[in-house]
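A single chain comes next, written as structure tokens; it is the form predicted on its own.
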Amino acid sequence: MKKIILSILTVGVLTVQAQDTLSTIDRQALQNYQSLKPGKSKFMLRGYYHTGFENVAEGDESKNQFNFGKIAPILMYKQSDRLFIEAEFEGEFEDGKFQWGIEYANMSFVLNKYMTIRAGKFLLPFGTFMEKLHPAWINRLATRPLGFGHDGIAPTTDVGVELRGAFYSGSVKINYQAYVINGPQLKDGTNEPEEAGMLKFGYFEDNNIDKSVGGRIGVFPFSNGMLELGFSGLTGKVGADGSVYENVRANLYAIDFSLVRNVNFLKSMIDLKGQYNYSQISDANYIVPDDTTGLFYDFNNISNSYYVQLSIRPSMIDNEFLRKLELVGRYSSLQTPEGALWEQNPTQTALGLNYWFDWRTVLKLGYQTTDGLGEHDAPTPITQNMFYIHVAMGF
């Protein structure tokens, strides 16, 4: 009997001891697979669209029609706490054909509270209107700033790798972005002889192994943050390797502000908001088009461009109709070199009337005259007029 009662006893010792055994394994493996996991990954969709109606003016020609716009989804992903993903496509109508792009598709990895490090093709943040203001239901206006977007003087996108974040001194916020980027590139004439001597930004390749850098510091000297001060620059060689022009160097810089606060006695919320853009490129001879005779032509390539915007919105009076109302009023310019093909030196007075049916969706009713020397490929005094309705929702 002691011996039954003995065998059973260890036959017991022995089973809770592989129990155990087999316990610890398991909490191992679940330990190892719980390491190995990348953490808790989230996906989003946002984005917007726009579209509307135009009538423009110029001379004694004038067309109006319905614009198709643009529609921009946003795709986002979060890989864990600290690496993201982001990237944005573009659709819209080009020559009576219906394009897809990307402007911008990049990695970020969150090294600290105060630095973020990204990768990838990205909105350049020279000033704040092309990284903050462009998107069609942010931007006040149905249009662009003289010296924005396409055959502009201020840098779009780019690829390359940027350090930014922000910190406190004392009680000022200041906020940094540094960046190594492929950099802008020069149009030497080869295949636009009329554009010859201009930038042209967000390539994917390079046509140097020169890198350009650049970056921008904000400032808010104020605690309550109303106040924003910017200071953006950029340089690097935008010639191609192997050509004349390879040590051909551009210097980009840029001023902002932007000033929001409520104004008690008015009842109303004012957002005053500017940019100036300054672009220097080196001196070069370029062809003169269509001559076999060797002859080359130079200028002094400087060039530069403004804009000021106030926005108005009685946000704090009692009629519910008129607090969603927001009058807007820009004034811009843009000067390109003297003596070359592609002189300019157009000025702009927009005026818009919006309603906000809520916090990202507006309608926008708009008027819009530029005057002076226009169209690059063959300057001639312009005067245009445009009216416009356009409505515009993120998502």
Contents of the next structure:
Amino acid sequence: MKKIILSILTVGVLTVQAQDTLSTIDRQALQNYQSLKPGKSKFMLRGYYHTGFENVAEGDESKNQFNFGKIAPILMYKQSDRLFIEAEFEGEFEDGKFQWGIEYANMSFVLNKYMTIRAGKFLLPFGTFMEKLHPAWINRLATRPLGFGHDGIAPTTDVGVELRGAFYSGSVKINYQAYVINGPQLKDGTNEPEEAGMLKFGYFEDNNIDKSVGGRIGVFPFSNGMLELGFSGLTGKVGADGSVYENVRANLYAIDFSLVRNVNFLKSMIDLKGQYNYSQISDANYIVPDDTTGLFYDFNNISNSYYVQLSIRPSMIDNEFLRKLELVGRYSSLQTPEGALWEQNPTQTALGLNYWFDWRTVLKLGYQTTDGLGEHDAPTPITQNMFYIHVAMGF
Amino acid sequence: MKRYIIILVVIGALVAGTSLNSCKTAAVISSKSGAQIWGETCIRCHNPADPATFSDLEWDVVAMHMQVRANLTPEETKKVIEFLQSAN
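With the form predicted on its own done, generate the form predicted together with the partner chain in the same format.
Below, the chain from earlier opens the complete complex, with every other chain and molecule after it.
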């Protein structure tokens, strides 16, 4: 009997001790957890990098080279459920020198369910290519369509404020963006006479007091969101105050579409996208270069460009290797004003075969041929052929 | 100046329009699961992100980034993020 009582007591004491120990552990764990518990604000560093090898043949000239590409670190900072900052830096070689630039840096404030206001330098929602599709791990080809990028007619980024958001009207989703920015600027030929009448985009100290305004409306006619149609516009004075060009205006328009669908009978994902850009700049007289008698010339300053891109990825078939492959085709065209020293009328066909290591890492093999390229001052059309192997990785 | 007024009017109209439709909004979104919104929405611009890529905390930041960049409504974002955080 004594033994039994003794063992009950022992078990009892041990249990109490064990509970004590357990609660000490619990308390410790809780303390640890609380010290690690995330606060409201969160910071994240990500970005992307791409690099590759290119063979470019133009007329009788041919170039073979490795290309550094671009490293683009992106900072994201969430201050609260309403406040957010994003900034993308871009490091690349320009004319043999490594340079850092800033692609965008802006802060967003969520006003309510339907409206977010942004201020700073942002990618302009002119169509979808620049704002939503150009990063190397998203763009399915290693190059941009004609009309975008260097000497392009489509706006890229600017500094200002933007209001954006989305709402449903029945089952139709509508998203909108409206902004006020410093605006594009007219190249009047002072620095580069052969580019007189072109627009430059990006951020520069503003050349006039007029601010440009623009926006985009995107509509999803189907409730599954597979199709989006977008309409964009941007207007503003582009000439410098106090110059003979001070009343020169630019009116830019774009139409874009996107159709993304899993097609069961093809066991593939189909992605069809396109954008049409139109640019109209008021007539102005530009100085004939290398002429000492003060002669002027003018032209009807209208440009347009478009691209259509189709990609197919057999993402639903059994073979794991084939599932990671993607075929891409893109056709694009650019027409710059007749009579301008930058007159050009090129068309481009680009084909690509991609291998996706994961959702944001891709090896791109591509071939592209561009007809009708012209030098600024000697518009004799030439053809450029390009082969490339690129790797791009979002991180 | 006229243009600024037009812009303000357009914005005003948008806001008025949205508040009129706010009841229906909930209906369209609430009929969809987070996984469905992810499958339909997150494939439009780039490949759908693997939920395992990020921690819950990181998804929280990415979600806000995408809410702004891809013009998602806060309800859509919330559903997708909850799905991603449960599947990572």
